[in-house]
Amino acid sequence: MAYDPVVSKPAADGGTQRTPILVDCDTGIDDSLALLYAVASPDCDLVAVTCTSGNVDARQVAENTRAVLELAGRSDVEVAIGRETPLERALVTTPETHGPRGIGYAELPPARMPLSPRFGPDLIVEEARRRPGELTLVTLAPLTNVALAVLSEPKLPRLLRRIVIMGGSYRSPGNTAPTTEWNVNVDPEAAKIVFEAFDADGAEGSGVGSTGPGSTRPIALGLDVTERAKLLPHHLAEIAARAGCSPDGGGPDGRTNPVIRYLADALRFYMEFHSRYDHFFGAFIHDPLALATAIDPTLVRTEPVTVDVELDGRLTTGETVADWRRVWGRPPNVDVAVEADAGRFFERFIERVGDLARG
């Protein structure tokens, strides 16, 4: 079952017509590829990025989301601090994956731009209610301050166009415990609430159990999508070369370009934990996949199905259940993506980031 597009079409003036993203991560590196990819990309309209703990802590989250979009030109979009902390259990970080920092061997200038004042998920709710049935909200972090958001405003999932979840294993093994991925890992508690809230909300007859205009249900992508989108050394060879450099960021004229510098830095560290820990060097791009399913869902197949998260296995807490079978007798509530056309993703990748640093 396709999940339904609704970007990328012509506007009334002859231009691209844009798609409102607000994202909510945990900026580590996959997730800096994500906002680059959302700044480079014309058909996405980037309203607010909202960061929570994960990969490394909130603060820092924070730093490397605003050093990314000054990296990339643009310090105008808000930046909002959410929650600092899951919401019952202890905050576990990932430096052995995404560095000490989030960036891997990257360096990048202190940000400059101001935080907002808003805390983020009241920004989430505000931006909803502001243009309401418009706003794609991409969760490429553990679901914290979504939770937050739904459980202040139970409508949030009508008041959204769509969620985008990263997160979640579904027909594969988990890349943190046995069966469960890293996101929903961090705070199960805060996934389960999301779930629920989609749940709850058909039970109303919210237009949940669609797929056309008026659905609310979330896409989720899992590990069994995301890890088909696998950034090898040959594509970031290309991204340079497409912004007229080496894959180091070393131009012809002898200066250095800064964006294709930073992704050489960050993924080679990402590639070297690939190479320890998943025996091939290259690169998971978990975040940049579901980025650009938000733009253009086109890109992934999905199946309506159930999905609950267990919370008191005693080997499965943080486990994404799902209901393939319907045995539960509920209705679905979740989309979840079962192909991805990664070749079609990664032309597009390439394309819209080597553009971006060739300026």
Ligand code: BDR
Contents of the next structure:
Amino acid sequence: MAYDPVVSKPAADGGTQRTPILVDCDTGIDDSLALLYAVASPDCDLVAVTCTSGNVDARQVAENTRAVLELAGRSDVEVAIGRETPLERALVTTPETHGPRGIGYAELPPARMPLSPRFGPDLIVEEARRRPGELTLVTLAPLTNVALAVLSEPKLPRLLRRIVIMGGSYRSPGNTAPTTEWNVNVDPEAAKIVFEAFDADGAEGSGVGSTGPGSTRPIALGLDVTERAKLLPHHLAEIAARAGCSPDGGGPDGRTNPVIRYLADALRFYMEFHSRYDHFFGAFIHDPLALATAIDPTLVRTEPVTVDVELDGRLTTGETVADWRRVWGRPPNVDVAVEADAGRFFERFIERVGDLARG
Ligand code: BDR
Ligand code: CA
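Could the form predicted together with beta-D-ribofuranose (BDR) be shown next, to go alongside the form predicted alone?
Starting with the chain above, the whole complex follows.
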């Protein structure tokens, strides 16, 4: 089991040690829930957010990201836009999954906080260089920005403490094509660059290839485990109850709770989508599980494996091919999550987001 002994321990002054986290996202309903979870977590220091195209185009992602951070009272977090198209392919977005603007039926006031003047991939490199070995980069989107970052700074894998990737499907079907997951499918070339960059780094004997406690290999959460994070209406009701209001955000004083109202309207759309395509009224919240794992890697059990990305398949382009039987004889380059403690994750999600909503 991959276990990071450093995070979430009491700090020397008796407070909770906070994991510095940089998020790259394509907000997106479940991305927005991940941002709320990050802001709500006392053991997370949200350093900055970079935006790329995926669920919606990058401009809309940046708008949604800032609007959600403002909703959560964190207009101080730097938000930068990155590359607006995949490296080599035409951009495909997914309005049927996340709604035309990426936040389902929710309406948020236009963002007021300014967009960072920095280019997303530059921000990633600059922040990693500023605090070598400290930052955890969490990717909740196509890997376009991270690929550009690692191309401009090949030492990025060593400058980061760790990268946690929501992307791929390692032992289960895909959700975009039969064997491919959305984030990798949108920009498979970028995913290949990122997986290979960490692979090459390990081969140099930098320690990236080590196993067990202290491993700094990327942790990848594919659909195999993120689909364990199945949010159902009762979870939303529990968050609302903790916030002291009804599941549609109505409070006893007749006022609406804006965070619960946002969750209700965004999730109603996401649940309708899952009800049409996945045959249950609820939603897979992939991105919050990845974010929570970046803060506390004990939420998942991982196995080291060599992963490569199919670029030339007739039916399989974007597939994350995992060499479970080690037939390639190449060293593992990814710690792939094979199990997740969904119960513990949901307990924390309800508690933290409920408390954030209560204000
Ligand atoms: C991933 O695809 C996106 O639609 C979600 O936000 C998540 O990051 C799941 O395949
Ligand atoms: Ca996402």
